[in-house]
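As structure tokens, one chain now follows by itself in the form predicted on its own.
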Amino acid sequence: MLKKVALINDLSGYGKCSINAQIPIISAFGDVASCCLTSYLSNHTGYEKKYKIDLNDDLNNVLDMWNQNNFKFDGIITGYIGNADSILNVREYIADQKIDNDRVLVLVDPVFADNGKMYCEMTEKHVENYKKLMEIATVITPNITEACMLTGVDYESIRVKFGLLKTEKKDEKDLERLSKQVLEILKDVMKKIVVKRSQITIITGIELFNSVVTVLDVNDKDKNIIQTTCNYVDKLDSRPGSGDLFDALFMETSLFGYSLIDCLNIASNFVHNAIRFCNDKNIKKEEGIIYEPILIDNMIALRKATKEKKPEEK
């Protein structure tokens, strides 16, 4: 059955990343997207210049019109908000949206750091007010980055400690080891980062000696669920959009049907599979996730496989 995704995020005129990295994989699923803009770029802010309009009064205005006229979203997908007090006016929004339907998807992508560093026109205020959006959100995809500034974990100390980690074979048993080691290095993060029961935790863009690891964490009190998905890259290459292109593949299969770690596995899988083609036809990193070459291909093994195993009920 058709859904329609609700996408709260910035525009870049040029590089693929927030909504332009988001739009096709809404529509390859078979779903709607409908857009609302934090803030309008000339291109996206890994070029030294760029020419930027802030949308955030627009972006009231235009959450009150969709009000008005009682649209109805079965996701929404939140990402870069420049304006702090914005934030707290998209969780009103949202937590409109949630009175007439609790099973609305909310993935709240708390977009304000990266490396370390707080984006520039970030402040306290913003992380405050993104650890007020996450109260009502479903899922919740920080970096790791975010993650540690989201919990006054000392993110130098995690970095070193994750520095320590080498993957040298790509099998079951070193997977399962690594796996392990990343999770006692995150205990503290994912024990102080938990919002609510029955939220889903994703830290993402944990970079190790030649791979990326995704860690999923379900707080609920029927079950708990940790998982964790380790994908080998040649180069590590940290390109933008990546998150906004894992925060669409996450949100569709999980409306799809597909059990979490589907989700997880399927959507990270995607991804990487996007930086490996960027790097095997040497993109720019400036462009963004390139993905629409592979975009047929991956769609076509996704359904594959659908039909090979039926995704979970909801």
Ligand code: PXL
Second form
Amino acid sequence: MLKKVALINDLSGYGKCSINAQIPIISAFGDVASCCLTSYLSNHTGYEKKYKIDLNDDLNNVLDMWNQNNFKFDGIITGYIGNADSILNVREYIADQKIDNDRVLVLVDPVFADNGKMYCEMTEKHVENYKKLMEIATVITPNITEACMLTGVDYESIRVKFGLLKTEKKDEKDLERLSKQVLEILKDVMKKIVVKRSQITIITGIELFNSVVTVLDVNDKDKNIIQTTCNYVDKLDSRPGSGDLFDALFMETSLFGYSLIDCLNIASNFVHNAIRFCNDKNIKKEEGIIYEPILIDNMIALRKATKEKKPEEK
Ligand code: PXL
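With the form predicted on its own already on screen, would you show the form predicted in complex with the named molecule?
Full complex below, order starting with the chain above.
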């Protein structure tokens, strides 16, 4: 059945990322995207020159109007929120939504840093407010830099430890061994980051020797891990928008009813295919994540794989 997904994110006019990278995925799954812009930028902040229109006041009015019109959503994804006060306003809106719609799937991506560094214009206040927003999320998807900054764990020491792991994905046993090592390194981060029962924590962009790993954890409220899994893809340099694309794919596959592990694998593999496509076509990194030419083929492959599964596995 048709699902409605609210996207609370910025619109970067040039450099494919944020909401612009998410809408096509929601549509490709046959669902409807409703957009609330946190800001409008000439281009994403990875470019040296940019013009940014802060939409904090408008964001409040838009969300208020959504409430007055009694709009309800099956899923809400939050992404880049450049104004620290807006982060708390979004929290208030989602908390309101949950009062009479407790089934809404809330995915919070605390977008503020990558490669060990905060994005320009992001501050400690953003980080503190993102923590508060994450409290009401069903799924959180920080990258490894953000996960370290959110938990006060030293990013460099974690990076060095990951750098020392040699990935050899020969068979299932190798994967199992590697997963244990990755999780051991992340133990502290995972314990500190989870805030409520059954919250799904996904940490993206962990670079090993020749792989990029995404880790998914489900914890109970006593911070014991209930379920955990890793996905490995060949190492390729990430691009602006990779995380936004991952979020949209994880949301849509979750709403479709795939298992958590399938959602993780489908989303990671799709993002990997998109990055490889951009590299093959020599699309500059700043141009973001361009994947439209491979979208239809990826959707057909996914549908075929789903049909081939037994009905009870769907
Ligand atoms: O998702 C990445 C992103 C989103 N929005 C803006 C950005 C970036 C990354 O640079 O600058 C405005």
